[in-house]
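Only one chain is given next, in structure tokens, and it is the form predicted on its own.
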Amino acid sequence: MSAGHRPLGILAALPQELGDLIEAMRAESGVRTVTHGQRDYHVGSVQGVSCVVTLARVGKVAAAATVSALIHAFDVEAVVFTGVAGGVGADVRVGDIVVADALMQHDLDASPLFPRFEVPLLGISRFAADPALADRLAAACARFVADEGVASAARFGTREPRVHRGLIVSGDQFVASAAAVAALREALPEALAVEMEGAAIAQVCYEYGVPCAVVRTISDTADDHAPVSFVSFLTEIAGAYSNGILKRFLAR
């Protein structure tokens, strides 16, 4: 994917999760900013890759609206979402990275009309990330860990990051209690991370045939300590991870 092709859509929920991507775009190509649906979409290129960068904001509705605009107003070729998440997998720790193989909504329940978690009228509950795009994203994460993992762990006081692949679940609540984590693990034992946007983005991309991939850095373990851990991680670490991962992803 290079300049002259349809652009790549890159989005995150919060500004810190984008790191300095927009500044890098401004330095390389200049930025054209288009306001659409009360969101600013930044158009330019990074490392020769034509991109549209924006904030999805928080929650499934906001994310679905944003990615719909990327598809219809900007004709993106593919979508990549980056950000932080709560870890729910038994082996997932703060500072680890999860690349989605599949995404689903943990709070969707239209039973008894439809099975729990199934999206009504689509007949599926899990939306697969694009395998090739997810592989490229995971490879970028692995290079980031190999190059900067030890230094990042020392700098931020976390263990050396590990890269996980698997199920990410989304819902319209900030999961922040041990009881909520236990309920998620019981209902969805394969879930590695929980957040608030990814499955909505994956559903819209599925319906329009647009490849998508999602990467999440674990900011907290979604328990009672999550609010403090999330804010600290978001402020101090999230941008550094996004910068390192996206730089390596776009370089390929």
Ligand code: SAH
The other form holds:
Amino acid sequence: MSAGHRPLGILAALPQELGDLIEAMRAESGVRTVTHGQRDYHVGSVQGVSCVVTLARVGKVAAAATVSALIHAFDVEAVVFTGVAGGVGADVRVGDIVVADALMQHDLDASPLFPRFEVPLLGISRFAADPALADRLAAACARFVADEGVASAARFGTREPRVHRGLIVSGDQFVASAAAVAALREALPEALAVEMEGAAIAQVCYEYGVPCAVVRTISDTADDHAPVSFVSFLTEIAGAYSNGILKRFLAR
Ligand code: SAH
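Next block: the form predicted in complex with the ligand, after the form predicted on its own:
Every component of the complex follows; first up is the chain already shown.
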């Protein structure tokens, strides 16, 4: 992935989740910004890797539309999504990191016509992340935790971050009650984290044969404290995690 090759698509939902990535690109290569469908796509390179960086905004439709444009208008070679999520797995805490092995839409239900969670007419409910890309992302997370985990825990008042791998579930709801997160755990006991974009990106990437990977830092535990925890994590911490992870992911 060097200049001249197909670029890597990097996206997040919200600006805080990108950290200083666009500034880093501006400093290194300059940035060309192209607008499609009310979104700005920033084209340039970071650490010698040609990239297209953009914000999807929130929800599955927004995410699917944005990743489609990355594929059609920019011919990205692969897609990486970075952002925050609610922790659902028993041992997944605020400040931990989850790298998806698979993603599914927890709010998709065309039963009894199709099994619950299955994407109608596609016949799939779980979309795999690209194993090699997910391995590289998890390795970058592990290096970030080894280098900065202790300092980050002290600075942000979390435990030393743990890196989890497994199922991330997505839906068009901000999950924010003990009852809602309990229902999610019961329906999908393997789910480690809940968010609002990842499975939509994974579906579109599957349909186009583009490798994708998703990394999520846990901002809340999808319970009654989630709105407060989410906002403070997003404003104070999310950017530091993204910077620490993406810098190591992009380094050759
Ligand atoms: N405009 C709001 C929207 C945030 S929605 C704001 O900026 O404050 C929450 C975002 O964080 C989504 O992009 C979603 O992917 C992720 N997220 C974090 N915690 C979540 C939770 N408990 N449930 C669902 N999504 C969550």
